[in-house]
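Coming up is one lone chain in structure tokens, specifically the form predicted alone.
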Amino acid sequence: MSNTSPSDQSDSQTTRITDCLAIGSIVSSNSHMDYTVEIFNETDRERAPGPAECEFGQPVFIHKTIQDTEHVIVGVIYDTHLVDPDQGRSGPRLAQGDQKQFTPGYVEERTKLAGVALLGTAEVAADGSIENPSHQMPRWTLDVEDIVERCPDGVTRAFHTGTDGGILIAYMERLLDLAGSLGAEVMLVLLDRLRESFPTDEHQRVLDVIEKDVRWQSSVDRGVMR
């Protein structure tokens, strides 16, 4: 049975970051752009995220105030790992093949960890919406125990909307490199989400071109997709 109620489904369309579902907290980082998040369970939160709310390709954000200005740092879940401390203390390894190593710290109980790749930043307006999205590498380092929240579809759309109303996806090459062998797959999941948020023919044509480029790069450079 899904943990997502009808109100949660409608909330996913909101363009504001207020009252979003907290899905976990940061426990470590593998690089400036790659963070490990411990997913909340029923003992951490009364409303723990369901499987569909912290799934592969789910956009997320961290809300931080920097130099008196509110920002969101936007990322995406690109992998997960289940940890059972009773099965050994050597530490889990998420990465395979050409992926970088995913090495969270010591944990005391069974838990689910997620790898989150950062995509960019945006400023938070007074009404809780986001503005001035940037897909450049975030300058700021996140902190242990920073809360990671599920990014509503409306906010995801705003983060991918350029000043001319077109689709903005300037992080693609960086994400493909960071996520390694799963880069193409996570990018394709993001493109599927954007198809639902940008339904016009013009936007769909742009997404078609980007998808073809991702599949071509993957087949030629990585040999992942066929």
Given for the second form:
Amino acid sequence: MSNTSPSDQSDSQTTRITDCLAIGSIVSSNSHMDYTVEIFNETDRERAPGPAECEFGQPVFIHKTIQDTEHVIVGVIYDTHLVDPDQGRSGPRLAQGDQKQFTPGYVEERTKLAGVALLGTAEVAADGSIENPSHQMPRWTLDVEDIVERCPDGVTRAFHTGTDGGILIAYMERLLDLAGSLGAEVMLVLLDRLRESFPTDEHQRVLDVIEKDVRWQSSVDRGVMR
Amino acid sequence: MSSFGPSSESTGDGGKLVGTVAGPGDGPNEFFIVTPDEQAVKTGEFITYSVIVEGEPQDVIARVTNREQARGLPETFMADPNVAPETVAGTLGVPTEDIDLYRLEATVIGFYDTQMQTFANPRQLPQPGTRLRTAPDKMLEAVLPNIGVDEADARTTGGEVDLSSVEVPKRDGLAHMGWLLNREAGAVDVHVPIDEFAATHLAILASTGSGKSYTAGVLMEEMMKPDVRASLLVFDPHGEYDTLAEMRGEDIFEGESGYQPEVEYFDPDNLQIRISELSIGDVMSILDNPSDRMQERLDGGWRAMQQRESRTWGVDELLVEMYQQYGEDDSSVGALEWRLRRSIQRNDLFTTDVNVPLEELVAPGRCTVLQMDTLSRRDQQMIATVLLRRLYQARLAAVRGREDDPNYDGEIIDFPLFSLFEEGHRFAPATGEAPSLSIMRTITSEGRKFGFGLGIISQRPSKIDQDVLSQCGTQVTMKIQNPTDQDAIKNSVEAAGEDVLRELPGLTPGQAVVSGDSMNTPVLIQVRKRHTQHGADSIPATQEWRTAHQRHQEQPTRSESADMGGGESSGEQNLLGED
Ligand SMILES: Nc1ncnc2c1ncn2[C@@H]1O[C@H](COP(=O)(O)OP(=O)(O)O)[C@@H](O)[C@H]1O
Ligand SMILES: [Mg+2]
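Complement to the form predicted alone: the form predicted in complex with its partner chain:
Complete assembly follows, chain above in first position.
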């Protein structure tokens, strides 16, 4: 848990997970797949994430060592909440004024919360890149205070590359299901990001078909098409 | 009577497990099947399951009539033809292997009853969960055509009754037409009982170019084989059967005691009609619109002539008779004279002489082809009318045992006949405007009793007389697109079910539905290749132009000298390609 400012911020194309921007920490979960993350602010970190760095649809990861193997658990920001403890004094306000560090359950100031849906896992190679991405549901539970880092585009790309070099988005149905009314939107943002990462014609065509499928499904769900 | 028990599970002879009964279908004899395998079962396939009927296990055969996908990749995965749906599925982690499920609809045909020698309806649908197999090839060979397999035929050396053990190709009197289209080529051969269609008549119906004449050729080959030795008479208005003579000298047609099929061709010179053979109705149909008075005069004259001993009278004698009866200056007889001379006396088709004796025309082991391509339609009809009438009388006389009758001086044919008509609608038209229609109706309705079968070939079923068409007990139907003609088939062909009719527009040349008396259930077949050449292939124009052009180039001066005639000009010979 480094407090130093990441050196690698500008290089979003990096394929390594080292020195990525920490954007928040886990405060709670709604289900095995759905976590709430409090986004760091200036009091938490010297280098707090800017609005664009923890935006809707931003892929993130949690770096964890499980049974001696380093893993990343990859997720995506699919929802945000603003909490203002002063607003009608309705929010939890248990933190002491002198408490510098954020303490879960003790909200002392205005806070931004993000919903993170888990997408899958990958192993971390010796050089810090990821390998063997899996879009299966992760079996492990994350912990409160686990640091959530911003996933660079290069890593996102690696996470979405199948063994045959094709695009892999096998979590899609789960994500659409979990993210509810925002599912289609977050999926479309992810697809947009993947378009940047997979520029070849062949990949773009596949993305086109999937994008149509998502749009079609959400239109059907909303009853504007059948 | 179970023809495949657990033992046949491992044999390659059909019997492949294809699916499970899901539940009853729409009709009383229909049920649904679920199958995971796209390849295993196509529409038209015969499948089987076992049920207990009156205490005995029976293999019930059913036909798959419809097939649709019950589960598979969503259509949205197919939004871009450049992207395989499997690629999209792979991207989304959707499994693509073994996920497709198909829902089949099947109609029960029945189990083969060796007593009745046809299918019997078990009157019960298979239970949901019943497993279905493809019906074994050899079993289908034995039970699909109406070849009368009985219990003794199906008994194995071990004493069991096994329909798959019947050796169908070894049975006599069957026409090997081809094989089931749904199975591999030659896997389930279809042998049609010749006795059946020769007695109850045959119709071959299809659009031009679908393989009618070809299929007729196949049947004729089968009928000329040594185990049949039929007497065939072909009315060939297009000269399509010139190649049948190739049967002679082919091993497959040779039989014991030196049998070889005879193929005899008769051209119009040999087909003359003796005027005294014409009926008054025939003459009326030949003459242009005779008035009532003329008809009456002709009737009187014709009757008087028919009373006479002589059978060699002609128009002159008839006119003398009529002038005698009605007076020298009867204007109606005068008008008749002009018509009779023009239509009968000056037509080479008619003669006063003795015409071809029937025993020279037809014989067992002989295929007689009447080459009528140079004749007018009316003359073709006249020949058919008179010949059929004579043949029918001769058959009647034989069956009624009149050869010993001193009062009978007509002809006798003591063997059955089968006569084939190309352009059948020409001889038995729905409009009724053909002198041959009446005898065609008589033969199709009565011929069964007298061993006289007809085969009607036509590309316009809707233009055939419905009485004649509906009497054709066996139907070979090939590609037909015209809805009027499809309706004609629906109306007159009893056995043609909806599921069979649906197939017709999609057939390709050489594919046919065989239905009716010769079959226990209609089947879709691929007609086999002919042993002899097919004589009706269209002339390859570009090739003939090229070779003709080359010929002309090579003999630049011939065109002038050829006209000089006589001499030793070899030009003509060269033109015939005999150099
Ligand atoms: N069973 C078959 N096997 C192979 N070719 C066939 C078969 N039946 C028809 N054909 C082809 O189709 C063409 C048309 O057949 P034909 O019998 O002359 O048609 P139709 O008499 O219906 O006008 C033939 O020249 C032949 O090449
Ligand atoms: Mg033809």
